[in-house]
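Read the single chain below, which is given as structure tokens and is the form predicted on its own.
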Amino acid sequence: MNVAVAKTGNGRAVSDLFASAEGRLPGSPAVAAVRREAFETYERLGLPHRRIEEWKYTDLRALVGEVLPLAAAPDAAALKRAAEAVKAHAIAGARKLVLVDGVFAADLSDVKALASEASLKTLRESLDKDAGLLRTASTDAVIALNAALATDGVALSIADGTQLTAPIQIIHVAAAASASAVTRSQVVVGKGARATIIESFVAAGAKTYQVNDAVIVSIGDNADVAHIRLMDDAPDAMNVSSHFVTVGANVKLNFFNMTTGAAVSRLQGFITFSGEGSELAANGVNLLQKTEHGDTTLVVDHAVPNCVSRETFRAVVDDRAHSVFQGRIIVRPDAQKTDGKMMTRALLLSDEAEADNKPELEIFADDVSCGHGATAGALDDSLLFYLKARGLPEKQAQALLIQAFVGEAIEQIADDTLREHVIGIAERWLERRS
């Protein structure tokens, strides 16, 4: 029996879209072969749909359609309204690096004050020689569309016993409307080793626009590493983020995500650890209204013994929206001594909001301390009472009670700055509001 893929009008669009980009992409004859083979694996699977169990509750068929042609390289008028985002998102005492629909922009990077306590490429120059940040074992259909038409991101090294003496600030900026931005970028943390490393997305006047980015990381031993990504797109956007991250031994990561803008956002992390008595805390805030669709799905991998993970979540929803948090802890047979923990929160704000929380388990070893929790409610009613009768208006005694209500995530960031940051973040989402 002789079978055919039938494809869609979208699939054929898709197609012809990579046909149309593929002479502009960076990258070697060989890197070409593992950009075709990363698409032919898309064109089969095509967007991640209900039937998928990871993308049961974030159905991109149905709320996104179609992958938007790829932004043509930013031109000066792109360049100057991406120079007023990032004056307006740029964390003070930052390093930054700045890519603009996709392509690197070092114009507007602090390249020589990084020099000095970095090495730095940009995936085009990495792909010149080599496909391997191109490659991975995923079979996800998202992440295989992002290997296919990556256009740039940043290659970064630290090297062993490096002390980052300021945080490294990736900024994604989009300045073009109805496009896609595709990037992928590598950070190498060398053993004993500290580092913050901050991704931020943001918008410069642009609306509808995709954002397909993945990050891989790989911390050496002895390391202690910060990592704080906000997603701040604009409110009919599209982002989906894949972090792919490996841990050696003895590392503290402290992994912190703060969802507020974008139509439709997933976050998709595929953290393992891969040497003993390391420690992860993973924490997230998703502040979402109107009908916007945020989802986080975590997969912490024990492949050792002797590590400690702590998930923390916290999704406030107001509105239509919907808030989704995935997370699954697996644990090796041989990764005795184990001790996972995760714990996600909800707090609808309206009948017409909706929370799906789904924690998981897999453990195949007998020595561990694992546990899950969720929940999902509105506003204490009696507190609300308590705070309206000593004289504050509805809105302003329901913002305090969300802050604290998030206080619990956002203050696992160690850093003052970063963590006023945050929290000023979540201020302005709150003023939105009122």
Second form
Amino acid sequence: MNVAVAKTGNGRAVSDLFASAEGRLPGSPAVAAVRREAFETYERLGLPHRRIEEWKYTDLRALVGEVLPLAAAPDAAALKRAAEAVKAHAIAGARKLVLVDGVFAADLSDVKALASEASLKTLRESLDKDAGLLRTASTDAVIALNAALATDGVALSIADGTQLTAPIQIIHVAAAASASAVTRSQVVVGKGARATIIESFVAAGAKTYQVNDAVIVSIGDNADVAHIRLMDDAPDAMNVSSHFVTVGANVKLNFFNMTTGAAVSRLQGFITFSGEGSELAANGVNLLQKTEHGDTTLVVDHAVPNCVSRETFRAVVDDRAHSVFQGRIIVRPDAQKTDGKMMTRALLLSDEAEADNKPELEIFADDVSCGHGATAGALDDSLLFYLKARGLPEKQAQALLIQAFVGEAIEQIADDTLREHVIGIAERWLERRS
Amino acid sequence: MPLLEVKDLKVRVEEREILHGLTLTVNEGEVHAIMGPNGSGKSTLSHVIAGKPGYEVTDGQILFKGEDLLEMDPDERAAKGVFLAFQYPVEIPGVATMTFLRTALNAQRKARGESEYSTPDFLKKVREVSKSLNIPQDMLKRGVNVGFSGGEKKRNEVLQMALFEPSLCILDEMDSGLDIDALRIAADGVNALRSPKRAMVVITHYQRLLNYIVPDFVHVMSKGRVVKSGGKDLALELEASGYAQFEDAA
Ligand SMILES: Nc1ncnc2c1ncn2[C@@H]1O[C@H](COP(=O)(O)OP(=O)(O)O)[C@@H](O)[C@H]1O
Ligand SMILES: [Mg+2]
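Given the form predicted on its own above, I would also like to look at the protein as it appears in the form predicted in complex with its partner chain.
After this comes the whole thing, all chains and molecules, with the earlier chain placed first.
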């Protein structure tokens, strides 16, 4: 009964949204057809809810209720606010690609500086030729909604053998209140290339807004990639991001996500090994307070033999916040000598804080080494007392222990500037604690 | 005014009374030794002075420079000059010793309304003190006490004492688990900090430590009370006769 009501309500809102957005959505008639089909999928499924196994802990119908209308293309005032936000969140030395309310902002981006090392198109430009970017294997409702409504994004291509001399930072800025930004991007890293890609999600004045982002990454053989995501949205925002990553042979991929904002957030990553000899380190940190809900869901698919995956996840949960980690490791029948491990640790800072951990191993090969572990607990009183006895006030003593707790994951970011930037975001989160 | 006055202190842990009315007065510049068998309440006394949670003070009071210490949080006590060198210093993985030292020192200075130490001054001071205590610089980069030997942990406590410059140092069983060389280094560090403005309370089970840190007064604790006080010779008497006589007396 409840479900039928929610679906009708959501369905109607989205129909209106789609009808009113259609004129703004880039792409040829062929692209429009793909969008309509994706929209129909979404309409049929509605927002994910707890009876969908993959979304059991993150019931978007209950948590979010409805999808907000697409944001209008940013006006001069919005771009001005966005420029300030970009200044505040830019990483020193990185080349910026800025999307404001789901639209690429060339004036705020380092297009020229990037041109010598990577080729860049917007989603808008890419879709002129090809609807392929809107197609992914998943039939997940939020991904279908993303395909239907994506207004823009960046399509980056780094040629074989290129060693980027500076990181690329894609900054998503929310400037419009009570609206959605729906974006889709593509990153292609050529064989033997070396790249650091950062995605930052920030607000410029907007409080209540929704982000639905999708990124399709493909990494060529022998490439070395650091992919860092920083979800630092406004406290009342929603952010659902989906990642599809295909990893070639002998690749080193260092993936890191940190969530420090948004009332409701979910990162769902689907990482597939398609070539042998590759190593993935996937590290996540959730820092949640108030009534925030943060979900990190990673599916690592060992489709070929001889790959290593290491997932380290840390959640710090305060007040009445709720952290979710779902980690699935799939080892296909041919994927012998797979080495896949994940470790989750949650630090609960209040009696009402909650952390759910769902590890799943689906192993179809026999000569593998896979495992998972999880712990959850409060700060250690004896450590807190030691620090206080040395003069640290309670909050500062807690902060030091919390930093140490998440440090294990953050330390794996090799670049000093980048690591300091990430630590800075964590420190600001600590300062916001009541 | 005495630096520390513990008056008729009664303390319970989990409904059981551990200190049954303990009285102790310590003046500036004095070194007091508290000796007593295991379980007599020595660590309990030191924890209550430092402000460790879990102890219920049912009677008596503790004054520090005339102020009610029991009303203060542990960090306030530290900033006012109370320092406890722990019997069992904890390991804090992920917090570099250097970061910890600087954060703690600056927190204390801030609480006293003093300016923060500049980085060069701080580094110079740490280098000086750690050198005199035979603490390699490499140790300061590791997590607090992580992978330290027993002797290194105790020396790290003395290092902090030297950096924070407290007016009251309580050393809880500094000698436990130390061989004679390690003990000598730590004791030398402590002796270097003796001053007319600073008092020390040296808690120990054995007389041995008092050969190195020579006290002005010795108190014997048994079953939650001070049962005898005297000069440094009392420690030698105890060495000869043992604690049994006091256990009976208490
Ligand atoms: N946290 C505690 N819970 C219960 N009993 C305790 C606790 N701490 C100390 N005690 C008891 O208090 C008494 C005194 O202990 P303690 O102060 O550690 O003695 P000492 O340091 O002289 O060896 C002992 O009987 C001990 O078992
Ligand atoms: Mg003891």
